[in-house]
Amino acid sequence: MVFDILQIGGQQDILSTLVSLIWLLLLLSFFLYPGFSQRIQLSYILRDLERKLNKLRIIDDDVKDRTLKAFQEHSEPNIDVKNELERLVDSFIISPESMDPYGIVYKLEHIVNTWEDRFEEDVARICSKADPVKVKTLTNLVEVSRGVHFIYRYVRHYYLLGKRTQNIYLVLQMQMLMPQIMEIAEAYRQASYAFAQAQPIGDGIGALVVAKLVHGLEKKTYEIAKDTIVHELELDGRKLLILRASGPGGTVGRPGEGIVKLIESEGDRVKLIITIDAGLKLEGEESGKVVEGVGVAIGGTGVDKFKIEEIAKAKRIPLYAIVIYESITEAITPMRESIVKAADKIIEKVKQLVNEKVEKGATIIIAGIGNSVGIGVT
C-alpha cells in the first residue's frame, strides 16, 4: 500500500515537472520569437473575424430574402426579380469631386437627386403591381438590403486581405471595430422588418410631430416639393407653414428644397424656422429626451442644412432646432414607446417657441424632419 502510494507520488511529480517544462518552453519561445506569439493572436483574431462574418453573412442573406419576397409580391411573373434586385443592391453613387469645392453643393444635389429618381424608377419597373406610395416604401427597403450587403463586403474584405497579408495590425483594428459593425447590422436586420410592414420608425419621429401638431385643425395642404408637403394654417394669431415628407410611403422628401420656396413666397413675413428631427444620443442617456437648440436639425448629405442656413443667413431669419435622443438602432427600427411619448411634449415646446420669440401677425415655419413611413396625412 505505502508502495502504491509513492508509485502514484512519483508519477503526478513526474508530470507536474513535464507541464511546467512545456509551459516554460512556451514562455521562452513567446520571449525568444515575438512572431510566434503573433501567428498566435493573428490565428485567433482570424477565427474570431470569421465567426463574425459569417454572422453577417447570415444577416445579409435574410434581409435580401425578405426584400426578395416584398419585391415579388408586387412584380409581374415574367420579371428576372432576383437578377434585377441585385443589380439594385450592388449599384453605387459616386461623390462630385471635391478639389475645386467652389459650387460643390449643387453638384451633389443634381446627383443625389438623378440617383434617387433613377432608383424608384427602376423599383417602380420591378414592381410594376404597387402603388405609387408602396414603391417609395421599398425603395428604402432596398437601401437597407444595400446597407447590409456594404457592410458583409467591407468586413470580408479586410478579413481575407488580412489573412492573405497575414497583418494583425489590420484585423486587430477590424476585430475592435467589429461590436459597432454587429449592432448597425442587426439594426438594419430589424430596419427590414418595418419597411417591409410600413411601420414608422425612430427617425419619423419628426414627421409624427408635426402631423399630431395639426391634427384637427382647419388647414390647407400643398405640395411644395418633390414628396415634400405644407399644411397652411392659422394658429394664435401666427401664421404656420408647416413641412413635412408626403408619407405613408418611406421619403424624407425635400425640405431644403420647400423651405426656400416658402421664404421665397412669404418675404420678409418669416420670423422664424424650427427644425424637429432625431438626434443620436450618447451611451447612457435617456431615449426620448427632448432637447433645444439652435441651427438646423437636418441630417443626410448636407445639402439641404446648406440651403436652409444660406436664405436664413441672407433674411436673417433665426433657427431653432428641436432634437430628441435616438440610438442608431432606435432611429432605423420600429418606433419605440418612449420616443412616442416625446411627441406631445416637442408640441409644447413648439408652441412655447412660437409665442416667445415671434409677435402676432408674423409667419413661422416649421419643419419635421425624418423618414414618413407609415405616417400619413390627416
Given for the second form:
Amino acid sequence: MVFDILQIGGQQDILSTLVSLIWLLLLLSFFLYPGFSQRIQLSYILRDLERKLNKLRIIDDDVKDRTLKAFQEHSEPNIDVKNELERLVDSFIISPESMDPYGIVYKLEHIVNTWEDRFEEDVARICSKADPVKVKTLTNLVEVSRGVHFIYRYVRHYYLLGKRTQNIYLVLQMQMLMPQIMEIAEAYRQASYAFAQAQPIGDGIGALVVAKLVHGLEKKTYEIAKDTIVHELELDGRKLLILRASGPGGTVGRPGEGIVKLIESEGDRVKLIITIDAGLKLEGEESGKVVEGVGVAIGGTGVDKFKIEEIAKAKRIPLYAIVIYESITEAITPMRESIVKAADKIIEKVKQLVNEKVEKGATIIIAGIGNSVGIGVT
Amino acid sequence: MFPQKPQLNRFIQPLTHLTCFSCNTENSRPFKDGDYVFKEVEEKCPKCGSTKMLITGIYIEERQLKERER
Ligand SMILES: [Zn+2]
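Would you generate the structure of this protein in the form predicted in complex with the partner chain, following the form predicted alone above?
So here's everything in the complex, that chain up top.
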C-alpha cells in the first residue's frame, strides 16, 4: 500500500509527492499514537471553552461596572465603593448541617435572614444617599452581580482544571453545559439593567396581580412581616387578606412568616389559601400561560413553602396555586407584554375561586409571590 | 491572532404606560428613571390636557421584541 502511494507520487511532480508524504505521516500518526485524535479534540474543545469564558468575563465586567456606577451615584465621595462592592460580591453563605435534619428549616431561615439583613445594612451604609426603597433594589443588583461572578468563576475553574490535567471528559461535560450557562449569564446581564433602573421583572407578576386586584378598592393596609404587607378588604361578603412584598423597592418579603401570623390572628375563619407566582415553563410552552393546581406556589430557599404547608396542614386549610409560565430569562428581565396580559385572567380566576370554594363570611388569604421591584403599593 | 470581541445583546428598554385620571386615555412613552407601576405622575394627557396621570404598566411590548429579532 505504501509503495502504491509513493509510486503515484513518483509519477507526478515533487510538490504532490510532498503532499502525499504529509498525508502518509498524518495517517501513520493516527495508527501509532492512539490518543492523537483525542488530543486534537481536546484542544478544539478548550479553544471553544476559552472563547466562551472570554465572553463570560466581558459579561461579568459589564455587570460589575453597572453595579459600581449605580452605587457611586448614591454614595458619599469619601467611600471606596469599588473595594466595598468587591467585598460584598465575594461574601458567602454556608448552609446549615443536614446530618441531623430536625429543625433545619428554622436554622436555614435564621442564616438566610441574617444574610439578608447584613447585606442590606452594608448596602445602606455604602449608599448613604439612597432612600430605603432604592437600598432594596441596589441590594438585588449586588445579588445579580454576585450571581454572574460566580458563574464566571465556576466556568474558569473547570476550564483551567481541564486544561492543566488534559482531562477531555471534564471539559467535554463543561462544553455540553455551556449553551445553558451562557443563556443564564446573558439573562443576569439583562437583569442588571432592570435592577439598576428599578423596572418590574417577570418574577414580579404575582405581586402585580394582587396590586391590580386591590387597586381602587376600599381597604386597610399594614405591614405583617419585614418588607411584607397585607391589604384587608371585603369582597362579595368574604374577607380577603391579600399579602405581597412591599414595593416599589426590590424585595420578595417574608410571605411564610406573614401567612403564619395572619392565620394565628384570624383563627379558624381562614378557609382557603391561594398563592400566585411565576413558574418555570418547559421549552416550547407559551409564556404567560396561566395554570392552576394545588400546593404552595413559591420558590426561594423553601423556608416560606415549609411554613405555609405546615400551618395549612395543622389547620386543614386547602392550598390552591396559580402559576404563570415564564422562562428563566423572562423571570429576571423586564416584564413582557405576554406576561402582563396574564394578570387580568388571573384576577378573574381568583374571584371565581373565592366565590365557588368559600362560603360567605369566611376569610381567604391570597398571596402574590415574587419580587416587587418597580411595583408600587396601591 | 487576536480573539474577536464577542457581541452582547442589546437591552430593550420597556415602555411606561400611563392612564389619564380624568378621561381614562392610555398612552405610552419610554421608561424614565423613578417610574414605577401605580405611581401618580404630573404629566400632560395628550388628549384632554389634564396633568394627572397614573402609571398602569411598565413592560416590553411584543413588537419591540420582534424589532430586535429583525
Ligand atoms: Zn386625559
